[in-house]
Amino acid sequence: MNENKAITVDKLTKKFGDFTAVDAISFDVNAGEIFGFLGANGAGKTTAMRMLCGLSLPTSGTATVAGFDVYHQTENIKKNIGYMSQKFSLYEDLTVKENINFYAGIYGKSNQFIKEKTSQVIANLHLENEVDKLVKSLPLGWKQKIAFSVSIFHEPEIVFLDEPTGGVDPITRREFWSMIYKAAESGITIFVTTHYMDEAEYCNRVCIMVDGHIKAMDTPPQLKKRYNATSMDEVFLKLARNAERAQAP
């Protein structure tokens, strides 16, 4: 792998019978980059992300994630990435501390590492008074911030965030993005999907998918310039207004 590339994708394709969900997409993600992966429901972005996370085998094409092949080294990929789903992914009937310890244990971290890193996470999130509370008792915004902290607890090379700020208030979204920037500054590559076009402005580069194809990819300022738009929302509407399909697997 080129040491500057966290992800490389070449003509990656996923078919379900006669339906092509992802159609020969190609792109690279630089190490340490915040890479926005955008598209309306049915565009194919979640299917593409599942292939990159080692959860779904491609039909054709090639891709590497953290230097590992998406066909033959899926277990290596899973060990070197973090993942946060669009649906809350922690165990509601466990406490904050129990959730952290559980997920840290999955990645085989030492007791000393878990103890030190847990103290660091709790301090960073100011959760000293909530650490022994059940997760289900916490506000959604706190749950999402804990879930993100857990997804990068094992210090992965890349973290995949699938619509991580869905349903939270604007203040919490800004706080969440501060955490994303801090993670990127530490060297973690961020691969994020979002429905909020204002969040696309926070990314180093943005890839926009429509009907299984990549329609545009560049920095937000360059995309706005290219499409004579004042916002990423306007760029997205210009590209997605002619989408033909509404939903994909």
Given for the second form:
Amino acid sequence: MNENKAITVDKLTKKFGDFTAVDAISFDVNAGEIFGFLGANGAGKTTAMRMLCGLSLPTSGTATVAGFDVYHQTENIKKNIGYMSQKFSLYEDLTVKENINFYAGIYGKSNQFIKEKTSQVIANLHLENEVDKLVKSLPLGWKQKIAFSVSIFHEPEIVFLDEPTGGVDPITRREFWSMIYKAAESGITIFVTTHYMDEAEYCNRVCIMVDGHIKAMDTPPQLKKRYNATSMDEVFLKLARNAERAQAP
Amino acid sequence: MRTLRFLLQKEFKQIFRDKAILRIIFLVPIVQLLVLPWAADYEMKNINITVIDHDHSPYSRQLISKITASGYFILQNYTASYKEALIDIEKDKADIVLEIPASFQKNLITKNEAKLFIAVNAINGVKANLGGAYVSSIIQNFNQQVRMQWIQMPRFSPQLNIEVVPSNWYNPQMNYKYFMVPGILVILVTMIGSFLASLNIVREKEIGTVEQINVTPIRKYQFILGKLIPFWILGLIVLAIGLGISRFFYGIISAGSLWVVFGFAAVYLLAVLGLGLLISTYTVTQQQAMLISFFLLMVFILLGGLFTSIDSMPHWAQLVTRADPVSYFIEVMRMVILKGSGWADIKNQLLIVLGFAILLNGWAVVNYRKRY
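Okay, that is the form predicted alone; can I get the form predicted together with the partner chain now?
Okay, now the whole complex, with that chain kicking things off.
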């Protein structure tokens, strides 16, 4: 097992009946990097991510996350990862503090740890006045930032972010990415899916999925050079132009 | 254990913040218990009767006043002909028509017999049956009175001399509410158990939070216990409220030990919670869960012996009721509350319901998946 690899994936495949959502993809993610997973809707990003998180059983292929096998050691994987899903995942009828408390508690963190880290996180987010408000009363951008903070609260090795900035305004998105950088600096490996191509520029390496296959994988500058493009947007359009299932589920 | 504590804390906070659920838990039982027992009463009262009296004799008038004085009948109308009386039935104003022929009194005295005619509106079978039977028995009674008056005591009494003195055990006044209220309590507890628990879990599926839970190291059994325990406690609380209401409003004081009632309810709730859990593993939206629970509850109630006696169902239906957990609890509730049965008497039912609890929960746990 290579110590520097946070995630290794080899010919990972997921079929739903006749439909192959993810078709034998292979890639590695280095520890501590920000790895962008790009693709149009229906390209298979979310399915691939769900297999790595232990939410979906692969049809074939192998993969390890934090050194654990995705078939048999999902419980170990779950102790070492954080996850923030496309759907909003905090409890709307609990307060900010109660949400943090709950998620930290089920990861088995001590009361002392929870107490200290909560005040630290709240201070970083400048939410001192909102800690005791119900989450449903907060604007979406704030909720997403809180959800991210909750997903890395237990200090996981890797955090999976599934389109974390969907529907969020540009300013909040920028703030969100500065949070991601901060997390990466503290040593957390970031695995993020997005379809905002400007966000792809922020990643150390990106992997572009089209129709269940990986079409390209490299650093953003290299990709732009290879496809003779000025932005990631152009790279993506060149690669995804021939996609067949742009709107498939 | 620590994980479970966090889960329970979260669950109780959510339940007590949800006004709709609180209303369902505390208001619905109260309203149901205060209203339903009055409506679900099989004793027939207010039967409308239309009388055609061709005789206009003291006897015919005596008979009519005997019928109206019984308390079961309302004298709807006097008509001159059978035809007019039928119109009352057609318009649903009358349930029963009693026709007294012209020489009723004369025939009764001289020929020692007289004929009466009763027509019953049989659209509502129960009302028709009971109403017809009541009228017949009142007429029988009247008949005996007349005979006593007119027939000299002969050496050989023409009347049968068997006297029947019924004694109603366990419910001496034959108060229908004593029979219904314990059964309605069972339905309430069942609803809290199966409805609310399954809706709660499916709601997390709908919102997407269950996914977040599934990527945490929470074990399957921890999540399930975290969902079951709160509703198990709520079910017992609702039962306690219900027993309080039946005591203060209907004067029903359990003849048997309340420990037996709550002990059985505790096991029974495990079974219905297991059912709720099972429903939640097969559904993805609250509507689906609601419809399935509703369908099952309907079948369970109708087969459970709440309204109709299981003993009078056809054999195959009786076999089906054995797969109905509701029927066992209704039976036990009536046994304990009205008859004062103890642990030994309800042992069989307890074991069967325990079997249901193990089967349903086991099935649900196997079918509950963290990974698809």
